[in-house]
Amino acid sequence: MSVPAFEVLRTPRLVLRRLREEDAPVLAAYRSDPDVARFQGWGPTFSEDRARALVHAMRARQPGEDGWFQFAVAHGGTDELLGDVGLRTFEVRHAEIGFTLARTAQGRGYAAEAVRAVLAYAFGPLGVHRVVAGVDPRNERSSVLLSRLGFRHEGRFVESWPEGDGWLDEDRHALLAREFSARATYDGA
């Protein structure tokens, strides 16, 4: 299957395009916010060599090819960066999503917005079949939204991820191309 180059997704409030260099600030200060990295895979601090360093991994990738792709997350007003989105995708038609948004965007539906419409383009023109998304059980604000959006919570994988001298348990959850609903999409793509 052939993917197609990603321009921009559009929403009502938000542009989901790729990083940028000038991101890498905002990028690094928000994944080192404890409250935000608290429950992520990279650790207390995300410096601003790694943030740069993961914009230019970017640039030579499309969403739809094998490993992730991040989509940033930006005020449709302003571009203020508030967050990014991260498709995986692996196998056939089959994909892994994650998000984190900064803690200032956090509580205004943001999430559930980039969310949704990074699934339409996923379900849509990437032609993914199943999407997946891990989240540490004790985020239960991930795992209600994953729930408003129709994913099912499939199962626990207990001490799964290791953390300093421990292990982390990481809850499943999982959704199909025909039982999302796509009330709110995109225009682009």
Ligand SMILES: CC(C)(COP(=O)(O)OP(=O)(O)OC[C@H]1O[C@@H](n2cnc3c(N)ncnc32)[C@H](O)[C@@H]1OP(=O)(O)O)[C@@H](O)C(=O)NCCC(=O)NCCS
Given for the second form:
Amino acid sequence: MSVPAFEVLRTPRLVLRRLREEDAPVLAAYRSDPDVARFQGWGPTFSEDRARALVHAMRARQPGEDGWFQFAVAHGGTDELLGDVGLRTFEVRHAEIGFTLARTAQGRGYAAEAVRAVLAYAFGPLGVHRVVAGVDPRNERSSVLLSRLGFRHEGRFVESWPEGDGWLDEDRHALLAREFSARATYDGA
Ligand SMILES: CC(C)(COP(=O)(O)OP(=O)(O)OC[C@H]1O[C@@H](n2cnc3c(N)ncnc32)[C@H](O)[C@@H]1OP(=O)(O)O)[C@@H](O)C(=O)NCCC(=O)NCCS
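Could I see the form predicted together with the named molecule next, after the form predicted alone?
Next comes the full complex, and the chain you just saw is listed first.
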């Protein structure tokens, strides 16, 4: 099945689009917020150079190709960058999802709206069968978001990530295409 090149996904309040050069300072700022970075793998800061490198790397990529594609999550009216959602497709019709919202954009249902749009795109046009997410068990807001979206907690990988001198546990959550109810359907490419 051939999927048209990705352009945009729209939800009632948001637009999910490609990252742009001018997003780099905002992306670097919210990813360097200790509250946002705490359970992420990139360390305490995310420099503007790193943000620009991410923007450039995504230019040549399409969602659905093997590897990560990072969707920019922007306000539907102002186009202000609020966060990003990553979709990594791998093997045959499998994918992993990750999500980050600026602290000021949290607590409004934006993450659920954005992730639901990416899931609708993944399970629809991209033909993905199963989406997984890996979360630090202390990351309560992420676990709540995943269960709100219908993900099943399938287990805990004990001491599976090195951190400093120790190890971190990881909770694995999964959702199948047939379990997903696309209440907010995608409208776009
Ligand atoms: C995980 C994360 C994306 C969740 O963001 P979030 O804003 O809590 O998620 P949601 O979009 O589901 O928003 C739910 C909240 O919005 C509230 N809300 C307000 N208006 C709403 C609306 N119109 N519709 C739905 N919910 C709304 C809900 O009541 C809920 O509030 P509560 O948490 O106080 O109960 C965010 O905490 C984050 O970016 N964390 C840091 C990055 C991170 O750790 N990522 C995961 C790595 S695996």
